[in-house]
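Only one chain is included here, represented as structure tokens and corresponding to the form predicted on its own.
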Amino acid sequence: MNGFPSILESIQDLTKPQIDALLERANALKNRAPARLPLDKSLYVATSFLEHSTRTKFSFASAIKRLGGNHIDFQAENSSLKKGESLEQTLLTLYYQGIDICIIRTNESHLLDQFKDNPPIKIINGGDGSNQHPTQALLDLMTFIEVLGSLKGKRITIIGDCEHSRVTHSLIELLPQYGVELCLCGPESFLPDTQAEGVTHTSDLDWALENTDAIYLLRIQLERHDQSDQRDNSGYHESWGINLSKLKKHNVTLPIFHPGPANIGVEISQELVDSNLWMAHHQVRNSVYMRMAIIEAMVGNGDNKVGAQYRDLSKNILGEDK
């Protein structure tokens, strides 16, 4: 896709064009379409996870393959990062390799923007820290349309750690885009300092939940919590937490979103999870189809100036013309 981006870090790296022809093509995509890639090579992605997955890195890898693409786990830890090589210097050389793209993921925020302005490779953020979830939001969004339909007037509500999840962040720059009223919900300590337009705050869980369409759950992000903002969570579920009867209490029916990986008795109950209310193994598989959207869509960008190639090679060291 000319124009694509070649280092996706956040939802506003992209237009709403872009992000609507993501959705056409990843549609297309699980509808059995054939990839769409250069001809002229075969594909190589790595992908870098200095923090835990199973959902991102494990549906990267199949979109990757059924792309017809060759997947490289890059294993930071054993690499010469540990000797004192820098991000860049690493990056490089895995382009100059034959990599097309990196997906990195990192406990770091905004750990890409060093790269906006001179990529070394393609990038595409796989999560950095409390930052920015930016494909995790984009396969939302294209779950919320099949399961929701017209997004425009709908209100969805974020139920849970708020303040440290990354992809509620990036759902608070798409959703409102496609019309959607955004809640967030949950402790007050569990809410971003920052208002956003399109987007209400509240820690009335009834009022919430009687005013929604549809609920989108968080786990609780111990990892990202500092040391002094510890807090006992044990009785998470009886406040916070979804479960049939606190909707049979409302008298609703709603579709229960979940990012992943779900705290079963803590944020969401186990008789919902094993429920058609259960939206999250829809998530999963629209996973593949976006994420080889996205791919697709990076490396026929036609960008030129990724690697260190395109830099001002034609001064010599004592900066004299060649």
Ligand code: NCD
Given for the second form:
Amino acid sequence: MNGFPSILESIQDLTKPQIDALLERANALKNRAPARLPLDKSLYVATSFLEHSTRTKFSFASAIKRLGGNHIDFQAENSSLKKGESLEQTLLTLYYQGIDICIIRTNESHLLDQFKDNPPIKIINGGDGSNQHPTQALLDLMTFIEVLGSLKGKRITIIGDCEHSRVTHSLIELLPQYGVELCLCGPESFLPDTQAEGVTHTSDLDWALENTDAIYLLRIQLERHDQSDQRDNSGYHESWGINLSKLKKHNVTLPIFHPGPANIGVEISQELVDSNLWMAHHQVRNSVYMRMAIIEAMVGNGDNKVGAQYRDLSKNILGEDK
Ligand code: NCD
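Moving from the form predicted on its own to the form predicted together with the ligand:
So here's everything in the complex, that chain up top.
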């Protein structure tokens, strides 16, 4: 897609028409439209997950294969990153070896900012710390539309540890563009203080359940909490977890979304995971098509500046020979 960014770090890197085009393409791929790859070369995509993952890594791997591309998994543990090499030099190594795109997951927020002006390689953010997870938000958007129809005027409530959730931070940037009123619900210490148009906050779960069209649950992301800020989560399910009796009490039937991994018995009960309200498997299924659309758009963005500043190896830093 011409003009598509070469570094997809956050939702803000995309325009609304680009997001619309991704939705259209992901749905077409789901309906078995053929993949469009550059015909003059084969596609090589690396995944570099410096943090654990099941869904994101495997759906990218599956998307790459379905596009007819080659997937190389870069194992950070066994790489020169462990010998003190910078991420920039590592990415440049992948670039010179002919990799088209690298998908990176890291526990460090904003790690990819440094590459925006001079990208050493095309990069898709697979989740950086608690900052952003744009591809998850995009596949969630695709699934919300599939389940709820038009999103204009609908309220979607994210319940749980919103503050540490990179998915929430991406959804805050994305969903209001589609007319959603996004409500963040949880204990005060789990709510970010960001004020954004179309986004409200509440710690009143009873009100939230009665005034929403869908719920989106989050696990407590303990690994992203400050050491100084450990709360006691032993009574979490009783206070904030969603189960059948809470839905019955409010007489509501709500579709339940979750980016995974879900902690059953904490934010969600087993009976709801086993029910027809549980939408997480639709999100997982759609993740492959949305990620295919994103890879395709980035490969075909016509950007020949990638690696440019590094390609000029003739630079004579010692000046002219006399
Ligand atoms: C999320 C993530 O890693 O940010 N999961 C995902 O990518 N599917 C959510 C989480 O970590 O809880």
